[in-house]
Amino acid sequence: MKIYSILRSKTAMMIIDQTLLPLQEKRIEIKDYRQMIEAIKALRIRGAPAIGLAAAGAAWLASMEFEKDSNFKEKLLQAIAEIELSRPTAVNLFHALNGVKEIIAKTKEEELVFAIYEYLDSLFHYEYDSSKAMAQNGFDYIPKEYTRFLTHCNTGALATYGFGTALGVIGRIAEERQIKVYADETRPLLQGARLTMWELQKMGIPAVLISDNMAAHTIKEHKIDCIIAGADRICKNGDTANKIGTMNLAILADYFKIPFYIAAPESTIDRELDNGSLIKIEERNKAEVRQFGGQQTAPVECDVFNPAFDVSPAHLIKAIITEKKVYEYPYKF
């Protein structure tokens, strides 16, 4: 069954309710910018290149909403400014307003809506194609032998809007290769427990699911051939910055001597952020840590860090998997 956590018609945006998985499939239809910002922040939609796309969408709605007004290239921008807050790690959701900003500044008002539209039909054939070329070259490049793999947090169809990242590249090799694949399940919102483990279910892989603890123990008695994770931004020195945790594994992986490898399209890489010292790390609600599945399980007022993300260091990555080719270390994007 194949996934797609969001969709587009001619007047909505449709999304899979990621906070209600794996308890409750649920898809939303959403026409105002608005909920789309709300979606984003609640971690509703979530995924770097899925994340991209409803940020266009969600400029896209805000262009019909604004689309008879006497200002409305201004009200668009203010709206593309309201959905540039929604998160600020991932380079996609930037990437896919700059060229919606693009396009306002190039075209006619009475042709926006559609040029919009257009640009955002582009988007989401781009991350297909792209999620699929990707998948390619990671069954390509790694090693055949490799047949144990540990992953964390989320990286498939939910994530993207296709075949996924490095689940995607996952999902290829098991097409020709017997494998079991270990998934985190990446504290505190449990997407890898929640998510990832729902689409491994679904796409027949076998699978085992640990606590992120566990990383350690679970790569040295069960014999883990490689780490691989996705990316919410990569720096032009490699740097990248992804769920958090990420960066245990990349230390893990050193330590064991086994490769880790990122999978993510090139809308990912920033070229313009020279290392990891300069991404802005989203740091989210306190409750999140204070509690698990609902129930208190810290003091109400003790106080928190509850950091989104971590910058794994680029000479702790052995490759760099796009659709466009693979990267390896030292980076030269």
Ligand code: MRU
Given for the second form:
Amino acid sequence: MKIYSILRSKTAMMIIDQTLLPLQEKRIEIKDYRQMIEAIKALRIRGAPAIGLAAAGAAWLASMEFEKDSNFKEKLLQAIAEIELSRPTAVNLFHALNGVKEIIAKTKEEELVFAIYEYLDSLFHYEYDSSKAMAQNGFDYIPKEYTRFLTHCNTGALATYGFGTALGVIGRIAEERQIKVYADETRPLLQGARLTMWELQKMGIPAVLISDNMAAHTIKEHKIDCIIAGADRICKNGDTANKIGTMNLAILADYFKIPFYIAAPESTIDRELDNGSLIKIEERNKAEVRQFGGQQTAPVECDVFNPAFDVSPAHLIKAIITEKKVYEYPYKF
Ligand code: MRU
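Please could you give me the other form, the form predicted together with the ligand, since above is the form predicted alone?
Full assembly next; the chain just shown is listed first.
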């Protein structure tokens, strides 16, 4: 059965609350853009492509709320500015909202709610189609003899709309041959353990969970063929931001001489940003690192550094797989 982490109806958005997985599969209806901002911040909805959809969905909810107000466009732009502050790193959120702003600039007020809904709808179609094409491009590109894959964080249907990015490619490969997937648990919020393992079980793909610090030993002992991850922002030179810990894997791939691939839709490429040093890295609440599974595991007041993403340098990435094509280093988008 296909998983849809985010859906739209004619009056509301629906999301699966990903903070409750794998223990509980609960859908929430969202009718207020402020509630969507809270959901994005709390990672109830997460993953770069899904965040883009959630942001555009929030803008559409705001448009319905302010439709009857005299200063409709002004209030809507203010709401969009609030949505932009929810999470800084995934460029999909900003691309989606820039699209809404373009519509606001060129559309009459009385047609605006409908125009934004149509745009939202087109984004859903884009994400679905691109995740399918990306999976096929990855399948065609990755050598047929590879059967052991290591991945990080969650890049499946939950993080997108459709098939996923890295996990979409892996899923397509699993349709044709016997493979095994090793998933990093992804400290501190365990997207790999909670979400990727849940998805892999649903997909019927043999999978092994490891904690992040087991990656080097696992690559060596279990003869991992390649590493494949998703992305939250890819710069013009190919430097790629993804979940914290991804750069460790890029470095390990280089050390063990196995390919490190990124799979992401074109909507994750930031053609405005020259290189990774310019990416704003989200820093999250220190409590996330002082705890494990909600349980205190460090002194309450101890200092913590909690970046949510890191940037893998382009030269460590063998290829970037999008729905359009497979790019190889040195990158030219
Ligand atoms: O903080 P998250 O869970 O939103 O981070 C998600 C990731 O880093 C994913 O790997 C990324 O968005 C890539 S693809 C869906």
